[in-house]
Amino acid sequence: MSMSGSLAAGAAPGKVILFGEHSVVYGQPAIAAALGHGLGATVESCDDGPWLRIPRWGSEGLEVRPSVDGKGDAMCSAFALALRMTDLSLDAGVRVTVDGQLPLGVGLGSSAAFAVALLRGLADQQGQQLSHQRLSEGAEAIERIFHGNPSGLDHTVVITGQCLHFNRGETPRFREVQLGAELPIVIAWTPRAGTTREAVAQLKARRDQCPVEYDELFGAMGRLADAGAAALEAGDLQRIGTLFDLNHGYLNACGVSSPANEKMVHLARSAGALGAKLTGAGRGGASIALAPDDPNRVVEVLREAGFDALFTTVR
């Protein structure tokens, strides 16, 4: 390889949901926002390009090239599309790494900071600066490529960096949660079982055998996020913890969490944290606890019962 250029970085964080796992696709509100950890994109030049490497996904890191006939897997068709989307062509001589603290498939936004750090590095290695509708849109078109229908609330949150209560409906409706406090989050994930789409599956065919008692479920859900937003813009960590609890019982009774997850939330409350939950689709992936006293000691409880964490916090 041979240097022929600057280097070009891109980077993005990623996305928690703090209150309205799956309720929100019952057209309740749901609070999501952006992450202290994240991904980084470097682009440096090479005369035998184009290459993707992502170090840190797989068991041995991932390396590709893009897709130049619709064939090959999601990553060389996304690779493909965000070199297209930036003016770039599928012979290019870039090699891209993408790297960061952010497990992938746990529910924490990986894919869509993946695709916004990837199309911000190979855009100021064009010596462009995306708009927000159009690194909106890429960074949509390359969620479908691995999720087949996004809501669009990761790659938003991803994109502006914010909290935002959003609703899901024909459009969907954002608002910044602007907030009164910053949260230090401990984040712990294990190997999900399932995908979310299967996982959502699941719960439609539960509450279609009894869907009054699961809609009152869900409106229960969604007027906890509506309290979950005015404790995050009140700075009230006591109440957001208490809330944390109380959503992710709502979300056990929905049957989405799994023993690991419960396993996470008492090891995390035991430690101190003011309130934990899991976050995301469930079924194993992500918790996440609110842990302002010790978050260290948080983080050595859980991993010393074989679960991977981190401190974080979202602003």
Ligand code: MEV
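Coords for the form predicted in complex with (R)-mevalonate, given the form predicted alone:
Left out here are the partners and the other molecules; the chain alone remains.
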């Protein structure tokens, strides 16, 4: 393969759901913020493209071609869609590498960040700048390939880079939540059992058995998300921590927690965090802890227990 030397790039942050995962699928509000960690896509010209490489995907890394007919695995279909959305043909001479510091596949918005970074990188290659609407349509379509019927929260936060209050509905509604104080957040993660799509389907099956009870629970989770938005705006860390704990209890009642999530939140609280919860789809994956006093101690305790962990500030 020879390179012509031209280089284009796109980037996107990950996201963290602070309140309201899963209940958001049932029309309740959720709050999510962009992370300092993200993914980048670099696009080079090549003779035998198109290629997509994700060096950190799985243990071996991943290298795929776009699927020509919509067949093939999700990544091949997503790549084909991104090429089409940016007016590139399925034999375009491009080689895309997606990489970054965001942990992949643990509920921190890596699929949305992948979609947005890929679309931005390919658009840059074409000398285009995608409008918010076009980017949103493309990212949503790619998220659908990976997750079935996503709420739209992830890719909207990833595109705007803001903290957002989100209501799904016929027309999704977003408003920016202006944080009254920076949030010192420790994130710990572990591999997930299954996909977001499966976690959402599993909760739907539970809800179908007990619709009245679960709809009441989702309503309580929605009120908690609104209370969380107000506490975030007031910068009331103590209250945000308590609301994290409450939200985690509700998610446990939804059946989406796991022994690993329970261990992470327990360890973080014992190490001095003001509150902790799982974030994203659950069944493993990431948990977050609000740790203003000694975040490094919380990271250390989580790492000693064998989890990956990092300290970040959400602004």
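Rigid core (definition): largest C-alpha set, two forms, superposition within 1.5 Å. Bear in mind that the values here come from a model prediction, so they are computed numbers and not experimental data. Positions refer to the first chain, counted from 1.
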Does residue 272 move appreciably between the two forms, meaning a CA displacement of 2 Å or more on the superposed rigid core? no
Superposing on the rigid core, is the Cα displacement of residue 45 between the two forms 2 Å or more? yes
Rigid core fitted, then: does residue 178 show a CA shift of 2 angstroms or greater between the two forms? no
